[in-house]
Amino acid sequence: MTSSVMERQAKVAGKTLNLSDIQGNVVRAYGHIGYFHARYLFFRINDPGNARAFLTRVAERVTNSAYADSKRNTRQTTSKASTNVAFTFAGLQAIELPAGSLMGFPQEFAAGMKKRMSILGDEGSSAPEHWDNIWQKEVHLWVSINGLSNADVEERYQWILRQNKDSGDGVELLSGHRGAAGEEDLMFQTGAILRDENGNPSGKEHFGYRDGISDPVFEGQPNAPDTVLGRGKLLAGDKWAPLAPGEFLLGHLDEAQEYPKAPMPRSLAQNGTFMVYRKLHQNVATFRRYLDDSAAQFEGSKEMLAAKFCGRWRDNGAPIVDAPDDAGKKCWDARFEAADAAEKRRMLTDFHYNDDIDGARCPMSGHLRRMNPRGSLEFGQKGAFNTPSALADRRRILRRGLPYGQSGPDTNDADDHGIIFMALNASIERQFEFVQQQWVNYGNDFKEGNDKEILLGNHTGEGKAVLQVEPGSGKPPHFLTKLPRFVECRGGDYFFVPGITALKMIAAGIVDPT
């Protein structure tokens, strides 16, 4: 590691997390340990006593985050499959959590995703009446299984079903998931990493972009010092530091040096988090057709235009702010090819928009810029904040989940394919909902008026986005017009992911808010 890189990793006070008390897939994504296959199960609680007996059994095999510390645990010592558990607010009511504890949960979580549809822009084809049948029912409990293979996932699935039967069927597995063959009533939602032409994990989603490169880094993550560049918070002097853990974990201080709103007792919230689960259908055929048609009018290659949509090039994830055109991409690729693993990782994440305030490289409506504007909301006003990325640091979310379905060359929009999107944050309202409402479906913070984010915006076929050019270049901006909806919501809800101790308290029925 070069001295300049080390100097840009700001020293921060040491923070140790109790990884054994935090559910797996929170501190570090399961993809890092080869869990490329998943099933998501949704239950209704019919008998709270027997449901608690079921949870007591399952809790003994719930996966924690100890694997995130490679010095303590690696893939070789982890199970072939994981199990994790989360509750909707209705689920916590159904399992008879005390009213004093229920009253402490945030109002957006208590309301649930469906009732927040106007904030999320879930209208038109994304409206709840078009969601999978499972979401027309009241969901109480989410149980996820991730595994090294489909066989490993199947084995854990059968084990979970046996625990329910042996506990007196206190919970009911709900059907209603759509499938690739037109099914409407499947018993679970699957997810799996997409593979390239050689059968290797590609890390891409159905539009062809690499996913999950710049997930936030926060204090206490075992690998934070090595991964903080471009993934933490941007400080003065071009330095990066991990975000406060309270942005993602309850019971810890956040970026405001406050504890996130959480239920009582404190042990119920400690090391827990809130999860946003959304099944996002991708209209792959529409995307490909729109890209082809727009490329015919664009000054640059089709792949350069695709990179403008996202903020990254599709083949290797090169950030367009550092590889701004076809010629620049060739130079970036040459440096990337010659770099070692650590330098490659740095090149993919270590960037900001200080030299692209006008969006000439990464457009203001590009996906990457809208999801994490880094320090660019200062709009060139150097020193406006002690922390240049202050306006973005409290909007960050941890992204988890996997693609589902397949999308071959002849796919159409009716095929069942997309992303199981899961966002983890300490405040659904302040973090996920704000980004979805203000940065995805509205553009005023980016001086783009009503222009939505290009890929995820709830377009109606009438909207536009502007691809800016260098001021003074004499070139006109490029307009994307009549933007169709590339991504539709097919269902989801808000979940509370308790820490391991809290899960066992819920299962034992010993939560006491007094």
Given for the second form:
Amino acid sequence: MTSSVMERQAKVAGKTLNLSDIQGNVVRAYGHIGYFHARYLFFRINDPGNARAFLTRVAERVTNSAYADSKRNTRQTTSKASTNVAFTFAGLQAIELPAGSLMGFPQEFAAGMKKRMSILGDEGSSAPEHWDNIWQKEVHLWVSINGLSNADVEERYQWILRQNKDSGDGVELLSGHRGAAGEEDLMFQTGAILRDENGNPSGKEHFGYRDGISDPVFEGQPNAPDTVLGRGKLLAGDKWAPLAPGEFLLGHLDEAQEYPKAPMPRSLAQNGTFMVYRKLHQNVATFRRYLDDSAAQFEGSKEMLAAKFCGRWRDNGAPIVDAPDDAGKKCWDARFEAADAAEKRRMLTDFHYNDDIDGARCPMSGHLRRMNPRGSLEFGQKGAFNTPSALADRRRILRRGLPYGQSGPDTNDADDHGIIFMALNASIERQFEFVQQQWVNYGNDFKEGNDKEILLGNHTGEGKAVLQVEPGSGKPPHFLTKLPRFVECRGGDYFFVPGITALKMIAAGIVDPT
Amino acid sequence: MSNIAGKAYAMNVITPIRSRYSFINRWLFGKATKTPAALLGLVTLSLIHYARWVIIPRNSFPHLDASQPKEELNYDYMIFQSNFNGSWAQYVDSFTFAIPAGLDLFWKWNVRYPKSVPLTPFHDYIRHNQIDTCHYYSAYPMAASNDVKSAKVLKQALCDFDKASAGKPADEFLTDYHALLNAMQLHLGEMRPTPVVSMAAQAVKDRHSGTPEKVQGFKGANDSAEPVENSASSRTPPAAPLSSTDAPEYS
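Which structure goes with the form predicted in complex with its partner chain, now that we have seen the form predicted alone?
Whole complex next, starting from this chain.
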């Protein structure tokens, strides 16, 4: 097949994404339609027959991605709460998926997150023995509820429990989540958007950064042309294009012009994806103390230093490559205030590192640069690669998390607060695991040796990071030393999120790879 | 057997090439080495120590002894050798993503070369023709090629600085020192052991060095097959004594 035919097919496939067959939160984050409250439930399958009966009932109300097409579906047309379902590999075994299908799943998914701890750097305080009790059990099934209010979530929760009871208790809700008051055995994990002092949703996480600004844009997402700047892939001439849908959805062509590795039959994989669920505890007190201490030695404001850690300013998310210091931030803010909504969005996402090859603005170990280096791995050698962002395009992930817990002014590290991190990708190994290992916990691709990413790295209190300054200025770079661990893993696993048809097939017990 | 030593991976790939076309490849290689821009993508991939392509005509394989039977080969052979940092997949993927056209040109006349995109046939082609490394030694097991390059730059700069700053007053010294740090700010990464390249490689390494497996101590029902709190003493000791100065590499 010629490449032009493949390109055309990818385009057609992208434009005709069957949103009704893709589970909700995949094509568009639930936060965008006001689902600010969530509960994550984990089940064990005890009786496959009754579990299938339960899933058949639940599948009737599983939320799809149709709301993502805002032209046809507005917030008013969606219900007050959502329901979504995903399986661990052990869960697919427990529900008696045929061996021929099971063998088609990628090995890292089959192994599960715990066995990949060495790859993920889940060591020390992030090691599995410190994870919440629930992760000391065998988890089979993930059911999530997102809703407009806690009451809406509670109502759907009761409905789900009722379906299980009415279908013969085929699944068992597992306890073991840590809670805010030191509880160890809660029945579910809650998540909720953090609010500002006026009670409005802030979109921030516990360290004070605005989160979830530039998720990848892929072909077939409604409104992609408006949102692609800074969020798709970077082509020559500073042009942006949406990524291939197969980077995030099984059964669709990916950036390598092939279908992602997926189980048979095709209908089992179609419109499915893989989800990485991680409860990431944030050591908020340590973070605040470290920031304060470091700011005393830093030339610039404390907020500027916080922006260096992340690559964005904490108040409004201004990218530091465009607002490099306190003075630059003032100018940026003035332009931002005067801008309309579309321009605001552009200002937050449409940037790259072509004018910051030395990391003088966004440091090489800064969060943004490490998570999505855009075209910066060309190191200023324009035209070296097929496209400037070639080395980043196949490492992108969709982030679909929510914060959990509260972190007031007097909070300490022992409090239960952090982010429920959920990443969606077609290949956990190539995308999430690669980023976690090579870019978060190592630095060679950024020519930073073993220096880790500042915020997420699994620091042990010894590591350092270099905050580069303008080359030739004669000023020394700023060194962050004795980096403590700001974020630690408290559990999680790898899940398969089937398309709606596939979910109904699994529930009906009719998956047949022959 | 291992393709990995320290942070480096040794890759050898031998692919048949039709004799009547191999002169075109030689011409292409010659042209590429004379036009640096053509190799920019390769040079920019910072995980590469080096990459080398050689064509051996079918009648030119080394003949070490009269008793060695003469081969009857149908093709010339192209040998690709490279040392790089990171995993096999990262390397091959990076090649495919970054410089697909260049790869296709270099392998154009090789038998059954599938093109570098789509990825899976290219992966299969390299795997099929790869010769595993029998013995591989790394003098700097904790260094990636970037670290070596940086260390060279840093050492020279420090030596020059040392000479230039002898006897300077303190304030002048400080100014110069700051300028030195500024000039060296992209060469200050720490050197520590490599991240785990793959679970399989790690398992081999752990078995060989007698260190306990990293997955230990947690009590998961789904991990009942996994050794719980295994100790070094329960493991097979290293098969052969290792050099005392090096990190526990194996040959």
